[in-house]
Structure formats: C-alpha cells, structure tokens
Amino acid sequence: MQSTNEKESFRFTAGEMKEIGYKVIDSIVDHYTNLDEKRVHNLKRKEELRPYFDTEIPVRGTDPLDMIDHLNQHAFSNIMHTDHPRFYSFIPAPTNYISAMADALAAGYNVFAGHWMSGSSASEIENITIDWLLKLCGFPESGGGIFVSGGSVANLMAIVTARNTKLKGGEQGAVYFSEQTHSSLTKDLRILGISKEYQRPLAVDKDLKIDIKELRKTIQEDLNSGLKPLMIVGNAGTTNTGAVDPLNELSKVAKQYDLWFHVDGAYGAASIVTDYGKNALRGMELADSLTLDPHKWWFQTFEIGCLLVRKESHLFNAFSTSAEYLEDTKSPLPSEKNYYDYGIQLTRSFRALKFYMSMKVYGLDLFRKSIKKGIEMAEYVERMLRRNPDWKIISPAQMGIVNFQYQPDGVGDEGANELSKRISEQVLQDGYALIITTKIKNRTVLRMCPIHPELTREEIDETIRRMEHFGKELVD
C-alpha cells in the first residue's frame, strides 16, 4: 500500500480501502471467536500506557495497517472486556455481531438522523423501533420516544419534560426516588440546577425497594411546607441487587398527588419479553417516562439508549426549537419526524441502526430466551453458593443479580466485608472471571450479573471454585 505519508487527499484506492477493511474486519471476527480465552481486564496503569501512544502530533501520516497492529497489541489489549462471557460486574455489556456491522455501516454512511431532510430512512427506522419498544412495554398508541446515549441522558430528559409538563416557568419542584436508584439521577438533578432541598432519596425496605409508607409522608410534609412535588422515579431492576420497586403502588401515589412518574428501567425493563418480567414489572406501562438501555440486556454495542413517553407531545413540547437555518427541514406531515424536536442533540447519529438490524435477523424469540437464560443464571449461581455454608446470600437473585460474602466460621462481619474486597482484587488479578463489590446495608458483598447469552454453568462453576480457593486462603 503507498504510504500514507506521500498522500495528498483522504481518499484511497477501492483496493486500498477494501484491504483496511478486511483488516478491521479481521481484528472484530477474531475478537468475538476467540472472546472467552482472553483475560476478562486488562489493566494498565498511565505510566505503562503512555509510551504506547505519547507522541507529538503527526505532521506526516503512517501506514493504516500498521496502524491497526498496533492498536489490537497495545490499544484493544488493554481494556476491560464487558462483552466477556465472565464479566459478571456493573451491568455487562454483550455484544451480538451484526450490531457492531450496523455501527460500521451507519458510520461508513456517515448518517445524520436529526431530521426528516437529512435521514428520511434513518428516520422513519427510529419510528418503527421505537414502536416496538412502546408495544413491548405496553404503552399507549399516544406514546413516543427517542434514542440517546444511554440512561444517564434518558433519565435527564424525562426530568426535563417532566418540569416543562408540570411546572410553570422558573417553579422549583420536589423530586423523590429511593436511596438505591442509579447515581445519574442525582447527577442529572445537579445538571439540571435543582438543589438538594428539592431532592428526596427514600429511605428503602428489607428488600431494598423503596418505602411507599416513607414515601407518602415525605410528599405530605413538603406540601405542609408549601414545597412543591414534581416526580416520583421508580426503580425497574436496580444496579445493586435488581430490585423492582412497587411500580403500580408508586403510580397510585403520582396519580393521587398529580406527580409525574418516571420509571429507571435502564437493565431490568429488557425482561419485560420474559415471564419473569411481565410478572416482576407489572405498573411500569402506568409511567409517563421509561428509560431503557439496548446497550445492556438488549445485547446491543455502545452507545444506545432510550427514552420512552406516554404522550409524545411532552417530549415535543420540552425539546422542539426553531431556527432560520432549520426552516426548510419542517415537514407539513406530523409523521415525518424531526428527531431534534424530541431531544437534546441536532446532529445524531443512526443509533436506530443496530436495534432494528438485530431484531430482523435475530427475531424477538433469541432475545427472550437470552434474556430468561440471564435470569436463570443468577439464580442458578444463588443455588451453587447455598451448598457451601462458607458463603452467605446477602441479596437473593432476582433479575440477573445476585450478592454474598464469603464468611467461614469465626469470621466476624467486619473480617467477611474484609474477605469480599481480598476476593474481588485477587479474582482480578487471576484474569479468569471479573467480579467487584458493593455495599448492601453496609456490608461490603461480592456481586454477580452472569447475563452473557454465551456463559455456561460449567464456567459459573470454575468461577465460584477459584472465589472458593481465594478465600480459603486468605483465611488460611
């Protein structure tokens, strides 16, 4: 290939460009076939790092193949691998391949989805899966949504269209969740300039779901005060233990007091597909605002996440805008969507892409049975560790999660949250699996999602026989 250090322009040759991409190409297939035999984290720290990619900004070019080989030995080497079959930490990410081909394409197409003129396909793409999400959850015909980056984003949104719905202009209102919601919603709180006198985190009950009792008294002190409510957000599988709050009791609360609901559905609302699901999120169609995550138990590649409304004019009408140099994009037909209207961005990428892509050449049936497979891991993982009365369940599974603490006899709590951090540092050293802690009404326990579609028991059971030799040992 001509070095690209004598090149005049960006372009090159059909051949040229075909052997790069074989070679990308390449790197991805081996990645996924040979994914299980990696170490599952790679840690490097910064001084290691650097040299690899410290140099001063290239005048000339360098040859793009040689680019990628070095890439896959100091670049792709060195990451954590949350599409690994044994990543059992924060909330796995696998990957199915046709999803990583739609990013390439939607890429490679260089395709701007902000509005109807620009992307007519990617638009119209958008509208049908984002019907099916609203259908699969059970929202209303009146609903809409949008796909963003992921939870955080989503979880911004709905509380902005829930102020642009129930607040006048420049009112402050009172937000309530439970102390084990996920950590962007304060931060989305922050963002967004409400302070800490308007945020309501509840305290939760033995199961870790937030407390309607707790709950109804704070709302009612605010209003003696002449504070004013605006939302309550309900849980739909927690980061730490998969807990489901009481969805259709939370609802009932938003309703009597005229609140909005928005319900955090980010991992737990994929298994709404699932027996176990429909049973375990019953109230959540009842929110006005679902966020939900394709990049997590929807097996989709970073970055896709969405936002879900009952009534798709509260999300217009908290984010539509008007410029002269956008003029010529407005339709005269409703249906042809504008998708900056219905979100942050102007300039969005084809998200859509990779959900709609896997959908039709998976169909529905795969994801499901993933799913449920997902489920019945962690509880199958609760079952092995009840054998052994060395360990303790702290949090029972329950929607792919399950927490413990290895405690021997004579080991006292303190000694136990001691072992759970020994455990988890010497499980990421030995490189075969990746399991962290957490804290669950102060203990420090270990935590395992095993949700990967391609994860076999036979591997949960070499995972939990090295924990077990670990911890043999350090008591030891």
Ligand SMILES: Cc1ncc(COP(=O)(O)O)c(C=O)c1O
Given for the second form:
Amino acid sequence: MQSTNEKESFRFTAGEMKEIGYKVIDSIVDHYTNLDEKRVHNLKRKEELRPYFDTEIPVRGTDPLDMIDHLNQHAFSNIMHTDHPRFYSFIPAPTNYISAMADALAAGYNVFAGHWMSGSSASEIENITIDWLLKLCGFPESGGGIFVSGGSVANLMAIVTARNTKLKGGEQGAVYFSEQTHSSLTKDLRILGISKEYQRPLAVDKDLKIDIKELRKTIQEDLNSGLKPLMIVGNAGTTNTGAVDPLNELSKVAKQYDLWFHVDGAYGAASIVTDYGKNALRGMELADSLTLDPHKWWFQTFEIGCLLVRKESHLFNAFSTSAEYLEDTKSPLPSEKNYYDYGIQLTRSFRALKFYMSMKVYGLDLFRKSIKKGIEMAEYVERMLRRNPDWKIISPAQMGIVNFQYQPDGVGDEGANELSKRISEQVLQDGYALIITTKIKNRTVLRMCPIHPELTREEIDETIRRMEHFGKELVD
Ligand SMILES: Cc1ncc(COP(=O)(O)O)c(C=O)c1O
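The form predicted alone done, now the form predicted together with the named molecule:
Let's see the whole complex now, leading with the same chain.
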C-alpha cells in the first residue's frame, strides 16, 4: 500500500480499498464469532487509555491497516460489549450482522435521506419500514413516523408535536408522567424550556405503574388553578422494571381532558409482536405518538430510534420547513415526501436501511421468537433465584427485566443494599457477566435484562452461581 504519509488525494486504489475493507470485515467477523469468549467489559481508567491514542494533531497520515490493528488492540477491546450475550445491564444491545453491514452500505454510498430528490429509494424504504411498524403497533392508516437517533430524540419530538397540535402560540401546558419514566423525558422537557412548574412526575402504585387516581386528581387541580394540561406520557416497559402503565386507562383520561397521549415504548414496544406483548401493551395502539427504538429490542446497531404518530399530518405541521434553496426538492406528488419536513434533521443518514434489510433477511418470525425468548429468560432467572431463599425478588420478571437482592438471614435492609453494590462490583471485576444496580422503592437492587437471543440457560446458571459465590464471600 502506498504510504499515506505522501498522499496527494483522499483516493485509494481499488486494491487498497479492498484490502482496508477486508481488514474491517475480518475485525467485525472476529467480533461476532468470538464475542461469547470475551470478557463482557474492560473498563480502563483515563490515564491508562490516553497513551494509546496519540494526542497530537496528525499532520501526516498513518497506514490504515496499522491503524485498524491499533484500534482493535486498544479501542475496541477497551469497551463494554453491550452486544455480549451476558451483558444484562441497562437495555442491552444485541445486534445482528446484517444491520452492521447495512450501516456500511449506507455510509459507503453516503445516502442522503433528508429529501426525496436526493434519496428517493431511501425515502421509499423508510416509508415502507415505518408502515410495517405502524401496522405491527396497530396504528391507523393516517399514521406516520420517522427514524431518529434514539428514544431521547423521539420523546423530544413527541413533546414538540403535542405542543404544536394542542397549544396556541406562546401557551404552556403541563406534562403528566410517572416517576418511573425514563430520564430522557425530563431532560427533553428541560431542553424545550418546559419548566418544573409544568412537569408533573406522578406517584406509582405498588407495581410501579402510574397511579390513575393521582393522575386524575392532579389534572383536576391544575385545571382548577388555571394551568392548562398538555399531555400524558405512558410507559410501555419502564427501564427499571419493565412495568407497563395502564395504557387503556391513560388513553381514556387523555380523551376526557383532550390531552395528547404519548407512549414511551423505546424498549418494550417491540414485544408487541409476541402474544405476551399483545396482552401487556393493550392500549398502546390508542396513543397519539409512540417512541420505539429499533436499536434496543429490534436487534439493530446504534443509532436508530423511531417516533410513530397516529396522524402523519401532526408531524408535518410540527416540523415542516421551507427555504429558497429547498424549493426544487418539493415534489408535486404528496406521496414523495421529504423527511426533513417530518423531523429535526435536514441531512440525515439512511437509518431505515438496516431495519429494512434485517427484517427482509431474517423475517419477522425470527424477531418474534428472539423477543419471546428474552421474556422467557427473565422468567427463568426469577425461577432460578427463587430456588434459594437468600435471594429476594424485588420486582418479578416482566418485559424481560427482573430485579433482586441478596439477603440471607441476619442481613438487614441496609446490609442488602450494600451487598447489591458489592456483588455488582465483583461481577464487574470478574468480567464473565455485567450486572449493575438500580434503585427500586428505596432499595439498591441487582437488575438483569437477559434479552440476548444467543444467551443460554447454562450461562444464566453460571451467572447466578458466581453472584451467589460473591455474595457468600462478602457475608462471611
Ligand atoms: C424507556 C426508555 N425511553 C427512552 C430511552 C432513551 O433512549 P436513547 O438512549 O435511545 O436515547 C431509553 C433508554 O434506555 C429507555 O429505556
């Protein structure tokens, strides 16, 4: 390969490009095939990492093959493998190879998916894929949607759309949501200048679902004091416990008070393709808008989130734009829409491709089976933990998530909180699995979300065995 030190242009020969490409593919294939054998994470401190990456501005070039070797050795090995089968924390990100290759294609062709003129087939593939999701989620024909970077942005856009639809210019309105709602919502409210005065985090019931009585009472109090209610946000699977708010009831309250009804199904909405999800998510189809993240339980690579709306025109009214330099991009045919009119970005990548390609290659049935397996694996974890009375189930398996504590006889509540932290630290150090803590009803608990389709029961047994071993050692 010609030395990149002396390069006069960005071009490589076809042979060089293939050589670089093959090395990239070899690295990715190695990642996919050997992941199970690797530690789940390698957390390095900043001072350890820094020396690996030259901090000087690189005025002269470097050999790309050496560069890839270096990155494999020092960058990709020093991360948490969120796609590892035994990564049980946050919302794990098990991906699929087709999705990764689709990203490479979309980047390689550098498809501009912002308007019909430049990315007509990208727009059409996005239209088709959004239609699949609308159908699967039970939304009407009038519906629409858009792929975005993730759930945080989808929730933000839902608030913007609600505000644009329900409020007159300059008006403010209150937003109602359970205290178990994902932190992105309050961040979004803050970004949009919706102050605390208009934020209504509501108490949850014993199952950590929004308390409908409390909701009605709060709306009524706001009305009595002259404050306008704007929207209700329901959870279709909270991040903490997988709890689903009573969506049918929320929809009724929203209708009664003429409020926007948004559902955050960033994680849980994918389960709608299973019988479990169809039952648990009743009422989700009544939402005015729905956040759903393909980069969570649809096994897609980052970043792909999605906002669906009941009426596509609501999205258009909230986000459409025009400028003299965009005039020529307007098609005379309304069906040839410009996605810049439906979201925040003008320049946007071809996110739809990975979802489209992986659905086409694998088929919906495989997604259904894989999601169902995740739900069952969390139930399996719960069953296995219940065999030993030293484990206390704090929130039972639901929507693929289970929370628990190690609390043998003689260990008080404070001691159990401390043990959760210490066991999690030991698991982290051990590297076989990754389990971190969260707080539920003031208890510090261990949380598992075992949704990787290739995870085995034996791996779960071994994970529990190791946690028990660490727990025992800490108590003795
Ligand atoms: C329920 C829920 N909503 C929203 C988000 C935010 O999504 P993202 O991280 O894709 O922005 C998450 C992330 O885990 C989530 O679990």
